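First comes one chain, alone, set out as structure tokens in the form predicted on its own.
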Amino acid sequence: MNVLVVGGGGREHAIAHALSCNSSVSLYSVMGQRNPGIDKLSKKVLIRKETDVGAVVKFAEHEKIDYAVIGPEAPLEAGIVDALLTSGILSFGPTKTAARLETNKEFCRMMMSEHEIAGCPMYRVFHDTKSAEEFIKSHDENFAIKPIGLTGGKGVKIMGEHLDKKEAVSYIGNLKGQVVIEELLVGEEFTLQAFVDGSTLIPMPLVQDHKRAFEGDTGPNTGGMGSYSMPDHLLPFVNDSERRTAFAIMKDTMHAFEEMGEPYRGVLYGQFMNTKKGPMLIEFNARFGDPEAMNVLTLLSSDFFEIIEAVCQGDLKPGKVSFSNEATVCKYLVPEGYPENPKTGDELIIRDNEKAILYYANIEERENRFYTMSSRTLAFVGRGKTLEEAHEVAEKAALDVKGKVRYRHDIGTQCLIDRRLKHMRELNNV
């Protein structure tokens, strides 16, 4: 089978790696810039913007692609799945209409309200600057301010954390008032991803991502500095009942699309806040998370290609999906100065590591030598019977990289988890 992977980041390297475990799969790829990891796994590569839908479809037709797997959100918004399906190419990812669950925050909240889906915070949608600014000025509490459209995972600003009231008003002005303003959820975040074939939803292990750039969850937000998962597929501050609550929200969302006559297929990603009232939805994504894909795909013990086939054909069965009962820790290495002023062009020496799995992201390879670029560079995933073992593997691999890069040492440590647990106990008055 000829399978096309669209996208060139660490998430897509993990997707390509998982697909390559099936010897009957011939991999092809389209990416905006060459990812050396994906390149080595691919039979043929097209270097082109993933949102150039016409070029991607033409390439897929020429190479007789059977299935396409869409990694990033931007090509989903551009309608790449619709165009591929029109050409008879089955695609692992939602249509443009269904992808609005991520690409349009107004659509997401309105759909949850109309279908009475639980976990939706109080919100207001604005389309003009004056009304949004007046709303902020007339309230004393803090809010989450979200651009309606895509911002690469970095557009959400929290009042009292990222912005004061004056800065919030200015930020709304920069967005020309196209915002969703929501109640500020307090708790601990977690990610639940699921495979969806339009009518069946199968969950993956819970993962916690770390958006803040520096140790101790400080500094500006990033695309994600790393993540971890536990051997029981829960998290220390999320019990099974809370996981089931989050999963029910996702199932209800899938059924809402069925009712709308627009079946959702691919990966449904739920970003939740575990609050005093239980799990509340921060946002949905219409694809794998980055880095969370690296955790779950590293643990996947069933055939990823067979899952993709089943999803695309609307024939997903629980028996097709299984994960190892191990912990994972993912650590992203980023260039010095990231995210605000990343230094590019610095050479890296990456040593072989037999235990950790290496996923390349935003990195340049020239004559077998590697150089930093402007975004997250590469990631190591460690796995083990315990979180401590997984952390040790990832930490050792990251420490062995020589060059002007940095990473968060604290991701996957008991110290950070203890702080999360303490926070939840305080919220629940325990």
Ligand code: AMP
Given for the second form:
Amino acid sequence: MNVLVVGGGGREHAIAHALSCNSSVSLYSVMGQRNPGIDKLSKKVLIRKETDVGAVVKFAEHEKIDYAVIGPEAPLEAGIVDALLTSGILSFGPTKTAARLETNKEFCRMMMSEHEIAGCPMYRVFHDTKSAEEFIKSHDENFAIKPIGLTGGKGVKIMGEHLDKKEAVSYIGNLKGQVVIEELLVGEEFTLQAFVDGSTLIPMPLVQDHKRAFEGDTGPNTGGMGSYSMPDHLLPFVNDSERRTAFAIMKDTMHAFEEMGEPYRGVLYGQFMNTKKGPMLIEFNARFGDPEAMNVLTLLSSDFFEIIEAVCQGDLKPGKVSFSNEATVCKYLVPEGYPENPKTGDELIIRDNEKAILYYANIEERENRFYTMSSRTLAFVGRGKTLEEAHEVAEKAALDVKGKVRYRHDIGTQCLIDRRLKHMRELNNV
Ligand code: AMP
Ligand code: GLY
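Let's compare: the form predicted on its own is above, so bring in the form predicted in complex with the named molecule.
Following is the full complex, with the preceding chain placed first.
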């Protein structure tokens, strides 16, 4: 089977690796920058922007691709799945219309309201600067301000944290009033991803990502600095009943797409805030999370390609998907100065590490030497019977890399988890 992976980050390296575990798969790939990890696994690579739909389809037709797996959101928004399907190539990822769940925050909230899906915070949608500004000026409370369209995870601003009222007004002006303004949710965040074939939804282990650049959840938002998951597939501050609530929100969302006559296929990613009222939906993504894909794909004990095949053919069965009961910790190494002023072109010395899994991301390989680029560089995943074991593996591997990169030591530590548990206890007054 010829399988095409679209995208060139750490997430796509994990996808490519998981696919290549099936010996009947010949891997092809398209990416904007050469990812050395995916490159080594691929029979043929096309270096091209993933949003260049015409070029990707031409490549896929020429290489007689059977299935395409789409990693990032930008090609979904550009309609890559629709175009591949038109050429008879089955694709793992939603159509452009269904991907609006991620690419258009107005669509997401309106759909939740229209289909009476639980977990939706109070929100208002604006299309002009004046009314959005007036709304902010006439309220005392703080809000989350979200650009309607895609911003690579860096466009949401939280009043009281990133912006005061005056700055919020000017931010809205910069966005020309095209914003969703939402009630601020207070709690702890978690990610639930699920495989979806249009009418069946199978959950993956819960993961917690860390968006802030620096230790202790400080500094600017990033694409995600690292993530962990627990052996019981829950999180220390999310119990099974809360997980089921989140899953029901995602199931209702899948059914809403069925009702709309636009079946959703691929990964449905729910970012939730566990609040004192239970899980509320922060946002949906129409793809695997990056880094969260690296946690769940490390644990996947069934054949990934068979899942892809089943999803694309609308034939997903719960027995097809299983995950091992271990903990994982994923740490992204990023260039010094990331995300605001990343230092690029610095050489890295990466030692072989037998225990940790290495996924390359935005890194340049020249004559067997590695150099930083402007985005997240590479990730290590540690797995183990306990979180502590998994953490030690990832941390050791990360520590061994020499060069101008940094990472968050605290991701996956008990100390950070204790802080989250304390926060939840305070919220629930226990
Ligand atoms: P998003 O791009 O929608 O994932 O938002 C980025 C980050 O902003 C989230 O991970 C949350 O930390 C925060 N956020 C988004 N919406 C809200 C909200 N309604 N209340 C509190 N925090 C939010
Ligand atoms: N880790 C967050 C995302 O992939 O959007």
